[in-house]
Every structure is written in structure tokens, then in C-alpha cells.
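What follows is a single chain, given as C-alpha cells, in the form predicted alone.
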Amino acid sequence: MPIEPIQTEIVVLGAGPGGYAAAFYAADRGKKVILVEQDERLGGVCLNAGCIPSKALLHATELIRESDESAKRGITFAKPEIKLDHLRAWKDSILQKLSAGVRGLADRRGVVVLHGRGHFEDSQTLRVETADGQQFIRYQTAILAVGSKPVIPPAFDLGNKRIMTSTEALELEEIPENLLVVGGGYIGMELSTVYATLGSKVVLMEAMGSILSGMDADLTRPVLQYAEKAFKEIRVGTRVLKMSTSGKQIKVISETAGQKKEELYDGVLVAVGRSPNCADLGLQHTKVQRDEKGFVKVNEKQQTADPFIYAIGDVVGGAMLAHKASKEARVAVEVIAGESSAFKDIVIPAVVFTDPEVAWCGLTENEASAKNITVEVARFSWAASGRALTLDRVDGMTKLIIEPETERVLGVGIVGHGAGELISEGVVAVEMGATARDIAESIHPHPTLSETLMEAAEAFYGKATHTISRRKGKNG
């Protein structure tokens, strides 16, 4: 007998971030809604291969980081036991937590979360390939929210599990003694730091000629600092040509301005960027379209050439985020709710978990300067926080983007210590069109890291307290 069909308003195929916001938000719109996910925990790449436990690696070391400097002030710690088992266990306790709680909030809005591979028949039908065999659901409309995987280039994939993506590196199964990690990104540049700290021994090769390529160099340049006396070495303009196993290692052929070398690793992490996971979904079925490497294409409502099916997160290309997709997820859903509703002049900020963190919002200067815009840029040294030398932390540095003649905050960028917690004042600063006098004159609280936004903004009218400027704005 054929199988009769699940009936349904809303179905999101894929429940990360981007995936259970919109199932969520449309619940709570008082939707019928089904999310599919294929795996047994919620919460996509980000909670359970990504964000989550990177954060959770990068804070264990830190406290590694911490004992080694402390030194200095006269407190000494005995050299830390690191019990890979124990450590691994705590992260991954981390993550059921979270996939649980978001099982539990599905759970309580109604919900229904069905487990398996998902396949579109037509463009309002979808093929879920469960444990317990094929079900079908009808419905109104799909968000399409399958994220992203890492990248690994043919000529690596060997299948030897000393060659790891971000996915193994974060299992954490061992600490090779000798670690190459190709790709200078934000994933590359984190991990890096985790093994590092916990012992490797880290080569870096970025093809491009800078480490977190495109970013602001002032915003990178404390980041290469640390990452050049906790690395074994640097290379950039390097490309990696090949890889072979060879006993218990992995033997690398890389070039650097003309010269080839060949090295033995104990292992290697690739981190060169993510590919969309659209392979056996079946969009063939449908109308949507994907670009030339592979994204599903969408409008700033996050249609897609098909009717019937949005799609959000990193399958749709662009900045690679949780907080993005999340977003990106309600502006679907208003829009199938018949609201008014783009994803168009967002403020998306960005943060790299390096030592220091580096984090921006709005307009860069790089980016100033490749569009031609006009800009006033007011910097802020740490070195002159008090703040931030109580915290030993005097590598960062606070800077605004500021539009010449209305005085209006563009971009902010700050590196230094927790500067993923900074940003935000960045965001809403940009997003309602503050001014940097609007800055400087709202109090804040001393002796803290956010008054270096404060002390920024009164840079650029030339009265800030801890630093001399003469630049001055026009009300100045």
C-alpha cells in the first residue's frame, strides 16, 4: 500500500541554527511546522562540530595560556596534566546539553522532529529517509537549511585519519607531536591555537600572502604576533602540492616563491574553506537554482527560483555564520507569513576566537578603500587601557569607521582580549546610524575594555583622556 503522506504548513529540511530558528519562529506564528535533520542531535555543524565545541577547546586552553603568563606576576602553577579523555568528555557533555535544550524547546512549541535524509520528490513534496523507513510530507512551503561541510581537495583526501577536516580535529583524539594545518582562515587560525597550546608542534601554510586574508591588517597584526611565538612556524605564499602516507606520517610537498620543500607531519588539519551541502537532495525535482559553486541562489527574501522553497545559512553562500542564518530564518518566515521582510542592509558581525580575538562590524577600511569611500578612521591602543593592563592585556586595539562630514560610525573593528563580547555595542552603534559623538558621550564604566570604544570616538574629536590626537571632527 502506498504510504500516506504527512501533511504540513511549514517544513525545514536541516536543524542548525538557521534550521530550528525558523522552525521555531514559525511555531510561535502559530504554524504547523516538521524539521528534518538527519542526525540524532539538533543543533547542525555550528552546536555540534563548530562553534560549540571550538569555544569550548579554545577556553580549556586558554586557562593553559593564563597559567604560562602568570608567571610574571608572581603566581606559579605546577605544569598542567592534560587528560584527552576527561577533556573530550566535558566538551561533548557541553553539546548534549544544547542539543537536549533544543530538543526540549522544539518539543514545547509542537514542533515535530522527524530524523533522516530528506529528498525532494517535487517541489511540494519531501522523501525522509528515517530508520524505520521512507515517509512522505506535503507541504505549503520548505526552508531549505542543510549548512555546509569542510573542504578537502582531492589530491588530500587520502583516507588516512591523520589528514583531519575541522569535524576530526574537534574530536580531539590525539595531539599529534608535528601538525601542519593548511589554511590561514578563522578555522585554520583557531584550531592552530587549540593544538598549539596543548602541545603540537604547528606548521601553518596559507596560500595567500596574509593570515586571515581580507581582514583589516591593523585588526590581524596582534594575532601574527602571538600565532609567530606559539607556532613552530608561518608560511605564507605557500601552496601545499601534495600528500602521501609514508609509515605513520603524512609526507608533504609544499612550494614557497619558486622553492619546493618536503616534510613529514605526525598530522595534518586542512581548513580551506566549506562547500554547500546540496549533493542527494533532490533539488533537481524542483526549480531552485545553485550558483557556479554549487550555493542556492535567493533573493533578500530568501526565495528561491522555486515558489514553494526558501532557503537560509550557508547554503545560500555569503558570510558563513550561525547568527546570519539565524537571522536569515525570519526574514523567511515573515515573508511566508505575508510581512514586508528583507535581509538587505543587515549589520552582521564577524569574530575570529584567535589569541587575541579579532571582531568587526559594518564597513572595513579595507573595504573603504576598495570602494572608494571616503572615511575617518579614530584608533584606540590598549596599551593605554587601564583596564587592559590589569589584564596583561595590552596587544588590542579599538577603531572606528566614521563618515567625514555627518560624523556617522560606519564600521568598528577591535582586536584584544573578548572582543567578540565588544562588538555588539559596534553593531547597534552601525545599525542606528550613531554618530561618534554619540559615543563619546555616553559614560562608560571604568575601569573597563568597552570605554576603549568610548575613548576611540573622543580620539577622533581630539579630546580623548588617555591618548593624544589631533585629529578633530567637525563639531570638535
The other form holds:
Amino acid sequence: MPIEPIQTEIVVLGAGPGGYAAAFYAADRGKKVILVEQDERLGGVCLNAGCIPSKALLHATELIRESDESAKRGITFAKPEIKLDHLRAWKDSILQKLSAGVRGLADRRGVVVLHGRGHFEDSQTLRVETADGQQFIRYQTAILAVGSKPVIPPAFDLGNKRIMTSTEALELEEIPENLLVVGGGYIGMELSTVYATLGSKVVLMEAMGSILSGMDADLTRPVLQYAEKAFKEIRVGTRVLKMSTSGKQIKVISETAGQKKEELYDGVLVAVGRSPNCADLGLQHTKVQRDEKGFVKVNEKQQTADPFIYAIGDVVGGAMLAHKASKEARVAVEVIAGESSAFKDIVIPAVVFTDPEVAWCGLTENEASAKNITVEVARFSWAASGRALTLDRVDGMTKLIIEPETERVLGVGIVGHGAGELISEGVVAVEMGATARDIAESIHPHPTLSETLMEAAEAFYGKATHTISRRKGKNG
Amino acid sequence: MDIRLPQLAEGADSGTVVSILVAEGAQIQKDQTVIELENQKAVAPIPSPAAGTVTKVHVKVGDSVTVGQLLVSFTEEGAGAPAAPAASPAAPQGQAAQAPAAAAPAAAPASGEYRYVSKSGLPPPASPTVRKMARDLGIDLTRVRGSSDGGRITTEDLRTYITALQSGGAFAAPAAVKKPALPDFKKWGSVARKPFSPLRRAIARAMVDSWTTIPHVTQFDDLDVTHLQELVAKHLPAYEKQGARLTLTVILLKVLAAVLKKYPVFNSSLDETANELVIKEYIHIGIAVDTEGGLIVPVLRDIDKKSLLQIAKDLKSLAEQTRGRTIPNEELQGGSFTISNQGGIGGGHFTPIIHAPEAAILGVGRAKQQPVYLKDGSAPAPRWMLPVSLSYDHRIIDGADAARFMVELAAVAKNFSENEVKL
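For comparison with the form predicted alone, would you give the structure of this protein in the form predicted together with its partner chain?
Below: every chain and molecule of the assembly, starting with the one above.
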């Protein structure tokens, strides 16, 4: 029975922070938009199984970490009682609120939301399997924003619910006494922090030589120091070979430097990366091309090889971050609207919500040395920050990566309490092409952690108020 | 690394390659001259900033080049080939990395093919607003000169650039009044054509500027320099022993210094923007030197503070450097008054053109012996009379001032103390 297809200008497939942003921008420009989402809740991974729930749990558990530190300041608390159901319900209430908020925004813009799984019939037709049966959408342009999912190697996937990915870990069903976290990237580190605080004895295994590999070592050092204290063990250079069910536990065989080890854990969290959600989308019926890792190939205008299909967010690879997806959404919609937009020379900040937090934007030191770019680095240790002392959080450092000839700030890196909030000044500086002097000359309120940016800039000129620089004064 | 044409001096933003002293593949030392450039007033050597091996010479003899233009590429010694971001979109047309981005001064975009190339391989610094504007308008920001700190492009810079584009003047030569076409001279006989060199063009431009913007008046007089000639003749040998040549010009410079001190308006410049007269408290006299290529005016500084011997020596070396076209550009700048002496060749009165933005210029001819009545009723005596012509800017100097200047000049020359000449 042929069904009359719904006609629309734009269909957005996936309602995560990329997809709903794209739908909203397009609607704001007067386009007729249909937003297709297979989940009941809008917001995608970020809102439902990523950024938001993990930050809720990190915040909730921070109080425990803080109260431990408080004793030495003369304020002690009783051992916290953790009501997991309450905690979970509170977290879920946030997701509910945000998701409803996104829904409300879609309605007010006249964006039609269709729940169901989408499947491309051809370059301009999407079939959606809704609860009420099939719907066909005939569109002028599609924006593919289907996101990514945690990778779980087949060798680990026992169908045993004690083996979790980040998605399940954020559901917070229970607190395993002995938890193995496989993967020392930012997801593994953030969730290890949550579970360790809630009482798990965390063993972290990382195949690379260090945790948070790829990031500048001076930024990750304080995180490593925390983890060494809070986790039972960190085992780098370690590969997990096999997992098997052993009663109520998981038997794990791992190998470190040629030494095999067999251990039992009450739970395992696998956080070894994410892969694009490209399966069963019918992409073979379109001209969309994918790279060897399965990510959809796009140009800087977010156009795929199919002239009717754009793609944004995790599914195109790169930094799998919500704010990158949102910006790509804006670019895609602007290009569709005929503007000369491009995702080019755009600074993507990154934040790791560990304890302390790590944040950076623009050029990193590692990148500079890999690309053979000569830079000068101006650092300011939080040990010299009055605000950090009053917070009892001197485990921080702020640095500026500077182009020596022009004194232009090419990158900013921060580790420390609230680094995620502080990095935005760095983003503005790098985007504006600011010089170190611009930052040094701007008054930063005292006493705040933001002063560390100013002092780092002053350190570049050898004139930081609160440190003695090795540098001699530069240019007055 | 690349060698680009640096900013040589104010106004010297272009030139012609007169010689290339290195070949591709050649080893070069730091500070070794790789190219010689004839720019407006002199031949400027372009040195290499470091030692290395020349990989490419991007210009040929006779090419006109502008500031920032790529001249020679070389690999630095020891450093290996720098990881030039060859794939960088900011380095189009095969321009390798390494432009003196920081050195690029703020300027209107009119100075030709400006290109921003970052050592870091990054696009030029500009706010997202400016980048968006540029993208919307299809403007390549690497062509826009940033005036802010670190070479940052402001909205104003972009606007200036666009305005220049609209007026069509961005890359064209300064708009010139259209001249009527020349007749075909060959109709009347055979002709030869010779290039009008950059130096000649610079002179032409300066002369037109001065002549069309400054109302000139020229005052003629004859100075009795018999006394000075006697001093020269008497002390010449002593100076020669010191390797210096005492000439009438040398003493005249000293005479001029005294007169300029007394009438400082002749040693001033008019600042029309501020409506102020800029009186210089120094006496730096430009000396017009005749060279094969044309007129060049090196500057002899602090004449009032120097001994005649020193002036004689300085003058000699300055003239040699100028004729050899090795004079540094700085030596051609900062004059407060100019003297144009034709005496070595011959000549009488003439109407020199002021070396703007100075206030006046003294033209000097050849001294001739003439009968002069020194006292009423006495027999004429043979005296050495020097024709002098003072052109002055009538906006700031009146005829009476000029007459006083001449009278003073005659008086100082007449009473010039032998003590000043004696070694």
C-alpha cells in the first residue's frame, strides 16, 4: 500500500545536541523542519547518557570528596549515607526537565518531532518506523545527526549486565565493590571518579602508557595524583585479553608488560571509545561515503558526498563533543540557507570533568611540538593563587601557548578546580586573536581563579605579581 | 626560510632588483648580501638573516619588488628543512611559510601584494565577527593588513581594505592624472628609449610634489668670498696633511649654520595638520650630490657642532658613498636645509627647488673674479663673487626675511674668523 510521503524542506535525523540545534536553527530561518528521533526522550546521548548525567553524578559526589578534605580544616562530617535510589531519581529528574525543555522549544518553533527509527530509501526519502507504523518523508535536505555509541569489543560482550558501558554506568544500578574500568580516557576517568567516591575500589586499566593520553602531561599530572590516591590501582600499558562470567563476578585476564594476570571483579566498565551509529540507516541507498572507521565523510561545509545530505556531530568523527556538534549544526544550516559558512579555523574547547578538571582550547603543547611550531609557554601555578589557597585547591596550573613573534595566544590549557568554567576566557582570547598583553592588561577580579589567566600572561612578560619569573622583563 | 623585501625606510616601499649575488644551491652566510636593490635613492643590499643553502631565487634582475615580496628561499643550516606547513591554506601560490608577520607594520592595504603568513601556519588573527564578514564578502583575510596588536585585523582594517578595493587603488599605482599620449617622435627622426630608473622616478615625484605644493620664491645675490678663498688657499695644505680637502663648500656650510641659527625659520618645516611650525634645533644640511644615476641628497649632521676638519672629512666620505651608491638610507634622511652647489661644474644663478618638507634651499654657482667698488669713489678691486640663489617657502617666509638672510650670509662670510679654519 503506497503511503503519501510527508513533504518537508529539512529533515534532521537524530535529536542530540547537534540534531536539535540544527532543527531549531533551520526553523528559526523559516524552514519547514521534521526532527526524527528513535528515543522517547529528546537530547541524545549528551542529555540522556553522557554529559548531563555524568556531571550530575560528579557534582553530587564532589561533596563527599570535599567533606573528606574538610576534616583537616576543622570541620568534620559523619560518614555519608548513600541512597542510590534517591541519587538516581534526582539525576533522572534533571534529564527529564532538560528533555522536556528541548521538546517545548521544538513545539514553540513548529518543528515536527517524529519518534521512530529512520532509514534512507534514497537520497531524498526517509522512511521512519513509528509506533503508528511507517511514515515516509520526502525532503529537500537531510541533516544526519545520529551520533555515536560506546564501543564494546566482541570479546568483552558477554551479555552480562555487570559489564557496563558508560550508558549503563550512568544508570547507577548499584555500586560494585570491586570495579574494573577499562580505558583511561576522559569517560573512564570521569566515571571512575564517580564510582570511587561512591565506594567502589576502582582498578583502572589503560592500554596506552598513560591516562588521558594525548593531552599535555603537565595538565594531566594533578589528575593522575588524585587518581593514584582515590583509586585502588592504575595499570597503564595493560591490555584486557578476556572476560568471563564467574558466579556473581567477572573473571578478567589482563596482560601488563608480558605478564598475564587473572582477577575477579564485581563489575566492569568498558570505556574504550565510541563508534558512529551508521548501521541500519540505509546509507547504502544514498551517495553518502564513510571513512575506514565508519565515520561519515564531510567537507568543511558539513556536506556529505550526497548533495541532499549533510552530516554533523559524532557521526562525522573528530572531537566527539556536544558543542562541536552544535556549531556544526549552525554551519550546516547556514550553508543550506545559502550563506558562505564553513567549519574552519574554529576553536573547539575540551573539558575533562575529573577532579581536578582539565580544560584546553586552541593549540596544545603536544600539537605544537608534533607540528614543529615554535611557541612560548607561560605557566602560572595555582600554588601562588590566593583564591586557590582559600579553596584549598592548589592542585592547579594555568598556561598560555603563545606565538613568540606576535605574542598572539594560540592556545590555553588549565588544570584545576573549575577549569571547565575558566577555559571560556581562553576560547574568546584565541578566537579574537588576542595577544598575551590583551589578557595581562585586562583586570581580573580578585580573589578569583580567573586571575591565573592574567598572571600567566604577565608571567610571559616576566612581570607576574605573585611569582618570581625566571624571565627578565620583556618589552617593558 | 624565506627572505622577503623588508621595509627599508619611510617611503621606500619598492625597488628594482639590480643584481642577484647568489644562485640556487649556493651556500650563504648570515648577513651575506644576496640581492641588491635599487630603491628610490640608493642601492640597498638585502642580507640573509641566517646561514644556509639557497633553494630558490624568486626574482630576476630588473623585477620591480614591493615590501614583503618573496625574494629568496633557503634552508637554514643545521635546522634541516623547517616543517613548513606546506599544506597550509594560509600559504597559497607556493609561498612557503615564514613571513615576518610581526614585522608587517600597520598600513593601508594599498601597498601591493601583502600576504599574511604565520609561522604557526595559522590564519591571520581576527575576531569571529571580522572572519564572518570576510567570509560573507569573499575576502581573503591573508591579504588584509592587521593594525592591532600582534597584527590582529580589526573591523576598521577590513573596511579600509574594502574601501581601497572599491576605489580600485588597492593594487594599482597611485592614481595619476592622465597624461595626453605622446606624439610619435619617430615621425621626425630616429629616437632611442632608455628606462626611466626608479631613482629618476623618485626624483621626479619629489620635484613635482615640492613644486606643486610649495609656493617658491627665489632670491638672488652675489657673495664676496674673497676672504674665504684666501683662507682656503692658505690652509689647504694643512688639511691635506690630515687627509681632508678644505673647499669653499666646507666653509660655506659653517657659514650657513651660523645664519640658520640666527634665522631659524629657514631651518623649519610647516606642519599643516597641526598648524604649527616645526623649528629644528639641529643643523643637518643636505648636500645635493650629482651621481651617474641622478641627484641624491645625503645629509651632513650637526654642522654647527663640528670643526671644519670634521666637516671636510665627513663631506668627502659622504660624497664617496653617495657616488658609489652604497649610502645607507638613514643617511639620506633628516635634513633641515639643503645646499645645491654647482660650483664644481660652473654656473651662475638658478632657481633650486626646495627639498620638501624643508623650508628653503641655497643654490650656489661658481665664484668669478669681478671688479667691485669697495668704497665710493675708489677704483674697482678684483673680488671673488659667488652667485647664490635662495629658494624659500613663501607660506612661512617673507621676502624681507630672505633679504635679511642674504645680508647675514654676506656678513658672516666676510667676517669668517681664521681661528675657525686654523688646525
